[in-house]
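Presented as structure tokens, the chain that follows is alone, the form predicted on its own.
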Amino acid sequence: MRYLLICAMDSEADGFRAMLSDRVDEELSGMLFSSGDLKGIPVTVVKCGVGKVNAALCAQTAILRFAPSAVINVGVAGGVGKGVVTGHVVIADDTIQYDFDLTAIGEEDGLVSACDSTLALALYSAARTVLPEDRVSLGRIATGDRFVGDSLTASRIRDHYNALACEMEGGAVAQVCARSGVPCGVLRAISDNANEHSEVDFPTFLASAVADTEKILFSYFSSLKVD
């Protein structure tokens, strides 16, 4: 069973690369894929770049090349749900692309892609082994091609789309995985509150948010049985 970890930035991916033993690197579609073992589990780590197109290109390339048993999109996000602030973690039960809009021709607003429920619950359980229960949430993550840094947009994403967090890749990864029949999980640590303070909060809390994702996935892989 091989896992694929997709991150948007080097700051999110480097820690996972460092965890791999017997690491082998391969470049495909302009992206560096690093494969090795993490707690005895075959894992491939890649930085896809920021945004939905980069994320979709990466996910499809990796699925065709590595045939992973599961994909986890992992990184940081802005908190938009009530009480979802820096220091919290959100695991998606589904994603919605909030900038996908066909309402002019009578379609529903947004594009929803479900995450694998078994994987989502396992990530949720792993998160609760390393963080207090009140800092871990399971719910919807919103994806769009913008860094949200204003309260009005954040409130709309929360209220209109019923989302807990917003970011720029998860919905695209989940959509590709659904089309390809590969289980997908989306894990986000909150680095900012998607408001007027985000420009300062994001670089301030980035490292601690990334560290939380590393602890959670280390716990998750530690819990798996090696075949």
The other form holds:
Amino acid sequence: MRYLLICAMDSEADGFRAMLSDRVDEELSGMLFSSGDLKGIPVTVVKCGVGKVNAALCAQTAILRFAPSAVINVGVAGGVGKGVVTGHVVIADDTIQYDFDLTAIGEEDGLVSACDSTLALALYSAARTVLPEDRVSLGRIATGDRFVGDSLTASRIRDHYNALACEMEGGAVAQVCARSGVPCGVLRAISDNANEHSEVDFPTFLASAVADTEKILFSYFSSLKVD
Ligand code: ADE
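Can you switch from the form predicted on its own and show the form predicted together with adenine instead?
After this comes the whole thing, all chains and molecules, with the earlier chain placed first.
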């Protein structure tokens, strides 16, 4: 059972790469895939770059090359849900691409892709070993090709799309995984509140948010039985 961890940025991926033992690197589609063992579990880590196209390209390349049993998109996000602020972690039960819009021809607004419910619950349990209940949420994560830095857009993503957090890759990874029937999870720690303070908050809280995702996945992999 191989896990694929997809991160958008080096700052999100470096800690996971460092956890791998017997690491082997391989470049594909212009991305560095690092494979090794994490707590005895085969894991491949990759930085896909920011945005939905990078994320989709990465997920599809990795599915064809590594045939992962599960894919986890992990990193930081802007908090948009009530009380979902820096220090919080969100695990997606589903994702919505809020910039996918066929409403002009009568379709629903946005594109929803489900996450694997077993994996989502397991990630939730792992998060609860690291953080208290009031800092961990399970719910919808919104994805779009935009860094959200205004409260008007943030409240629209919360109220219209019913999302807890916004980021730029999760929905694309979940859509690609669904097409190939690969279980997908999205784990995001809140680095900013997707508002006028994000420009300052994002660099300020990035490292501590990433550290929370590292602790949570370390706990998750530690809980898995090695065959
Ligand atoms: N990732 C972290 N913060 C974000 C934000 N405010 N908008 C989109 N992606 C993000």
